[in-house]
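Only one chain comes next, encoded as structure tokens, the form predicted alone.
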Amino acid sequence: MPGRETFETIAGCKTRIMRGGRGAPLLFLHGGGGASVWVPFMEKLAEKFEVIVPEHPGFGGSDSPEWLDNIGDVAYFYLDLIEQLGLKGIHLVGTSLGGWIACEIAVRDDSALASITLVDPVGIRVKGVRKADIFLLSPEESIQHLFHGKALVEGALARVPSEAEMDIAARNRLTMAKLSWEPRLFNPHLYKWMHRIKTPTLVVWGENDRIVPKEYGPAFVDLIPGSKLEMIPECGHVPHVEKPNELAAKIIAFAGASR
């Protein structure tokens, strides 16, 4: 069953939110491509949790507020959202950009969190290990870098997006650039404060990620006390699309052990 769509005004920002399922709250923070539809991965998680999927300020159907300048603004926005929605015992899941936002939230205040799962996150820099420069990739190259499976790459390349989808993609890309253009996809100060994350944390990586190489996984684990790393083989940068059942199973098992 598709998640139901609602709108909430958080910090003056009208925010599109999809919700579905029942149970403990699971807050899913999407990556730079947005979260315009309720995908099978979300439906799988909704069997165990109440899944809450906001679109970040400046993305998709959410407003672009005047106060949105940097990734810290997004973190404080989500702390306001958590307070306004009265969420507690949250299982926080973030992929790529969403994983970075999850870290920025947790170093500020993780008191409402029960577990954190970071999926191929950006947000830090590992010396000597180069990330792909997503702002220099063509649309075709972006697809080729996202997925490991040949069939997924070919299917995505063959699909013709609608005009509305192209408009949303352009808006998402503009906000992504605003948040992460310089420095590219990381906060040079974040690593200094990741020791403040006390919530049980799982880091999951697609073993064949061509955007953020798998060597970043151990770097995140080294910075977050007590965290652990799990790899998903034959998988690129978006496990929630390429290996949704496997990723959902890892999140469900980890969240259950963290209660």
Contents of the next structure:
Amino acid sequence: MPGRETFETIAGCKTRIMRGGRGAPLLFLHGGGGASVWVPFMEKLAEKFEVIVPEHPGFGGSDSPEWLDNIGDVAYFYLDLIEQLGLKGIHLVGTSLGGWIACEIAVRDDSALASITLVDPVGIRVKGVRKADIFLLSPEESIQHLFHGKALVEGALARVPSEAEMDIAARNRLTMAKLSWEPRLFNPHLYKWMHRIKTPTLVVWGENDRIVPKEYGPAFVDLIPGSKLEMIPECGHVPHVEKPNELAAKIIAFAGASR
Amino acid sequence: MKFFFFHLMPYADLDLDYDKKYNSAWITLPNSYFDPKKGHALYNRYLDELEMADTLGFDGVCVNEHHQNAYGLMPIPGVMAGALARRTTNAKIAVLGRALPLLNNPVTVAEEYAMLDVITGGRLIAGFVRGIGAEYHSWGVNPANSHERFHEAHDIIIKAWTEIGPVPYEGKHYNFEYINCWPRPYQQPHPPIWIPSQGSRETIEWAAHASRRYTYLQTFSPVAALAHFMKLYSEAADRQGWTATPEHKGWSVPTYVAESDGRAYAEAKPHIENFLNKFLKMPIEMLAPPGYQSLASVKAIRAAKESIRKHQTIDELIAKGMFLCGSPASLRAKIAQYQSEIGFGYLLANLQFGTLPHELTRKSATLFAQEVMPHFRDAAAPSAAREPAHAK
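Next block: the form predicted in complex with its partner chain, after the form predicted alone:
Following is the full complex, with the preceding chain placed first.
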């Protein structure tokens, strides 16, 4: 069953939220590509959780509020969202940009969180380990960088997006630039405070990630006390698309142990 | 009409086979392609050409700003303007940079321009631009903040020129306790301001605002687009309650003159095609980083994507009116026709483009100055033209 589409106004920003399933709340924070569609990964998680998938301010069906300037604004927006929706004991899952936002939320206030899963996150810098320049890749190169599996790459290359999808992609890209162009995909001050994350944290990496190399995994684990790293083999930057069942199984097992 | 020699100062010695390995002459083309000894000769040749323009009677010369590329070797245009300041006597010097959003401190532009204006006794024309999209990759500045930073930087520079300092500035991107520009500009309240653009509706509205009335320059566009954007400018002025005149409108266009149409075509062809297909070539991701343009413009560019990528020829350029190429008589006729239809008061001729060598540049510029410019000397002369300082 697909998620229900709802709209909430949070900090003055009309926000599109998809919700589905029953159980403890699982808040999914999407990456730079947005979360316009309820995908099989979400459906899988909805068997165990109430899955809540907002679109960040400036992405997809959510407004672009005047106050949106940086990643800290997004973190405070989510603290407002958590309060407004009355969420407690949240299993927070963030992929790529969403993983960065999850860290920024947690260093500020992790009292409503039961577990955190970071999936190929950005947000810190490991000197000398270069991320891909996501803003200079052509659409074709982006697809080649995003997925590891050949069939997935070829399928995505063959697909012609609709005008509406391209409009959303252009706006997502704009917000992505606003949040992450410079410094590129990280907050130079975040790492200093990641010891504040007391919530049990799992870091998951697609072993063949070509956007954010897997060397970043151990760096996150070093910064977050008690966190652990699990790799997903034969997988690129977006495990929730490329290996949805494996990722969902890891989240379910980890969240179950962290209740 | 007033005529300017607009130089881009390309790295004309570029190995044109670079594109077998690299997709553009911008951002990521290794600077091992630049030979400093050849660069030395080129810089001095190009400065000679602009100095020649002064003696040929051009009303002004234009220098330009681009970063980390082979298309234009003037990342710091003030260096060229400074060199020209003491070697020219009559020509206005228009700096058609500075890319304001790239700067951490816009007061540096107020200072640099004021220095040039004072040294030349008021021959400076101050250009303000956002830079092209590629600049945001090269400099790392966030394109999503481009418009906001442009507007703030502009306000700071005007404040620095027009208010007695020290004064503070309170912005979102820039904050200053003490703005106190030494030297103050020679021209009061400030040098003329020109706004070059490829035709952003937002830029046109802004330039035509009653409080600004800046000269708008349409750069390298089909003549139909030129007409369209100049009309938009006039309409914006009308809405603001004032009437735009030719002095508010300029056209920047590659130009080549030779003894006959056939000869002009044959001599210009390889060089203008190199300009287009080698020096200007870049993928859309370089040209249009997110936020550089409005989402509506992004959509329009998406539709035009195919035409951007294919090889372009001199014939298409001439047909679209993007390149003035021919005998003096042909050029006189074309310019007269376009001028009467569109009403621009400034023609900024790119008399050197791509790989065009010095001898052809010199010949073309000379023919242009002697056989084309005099024809327009009395027509639609910008009324507010300032006399050169030495004549005062």
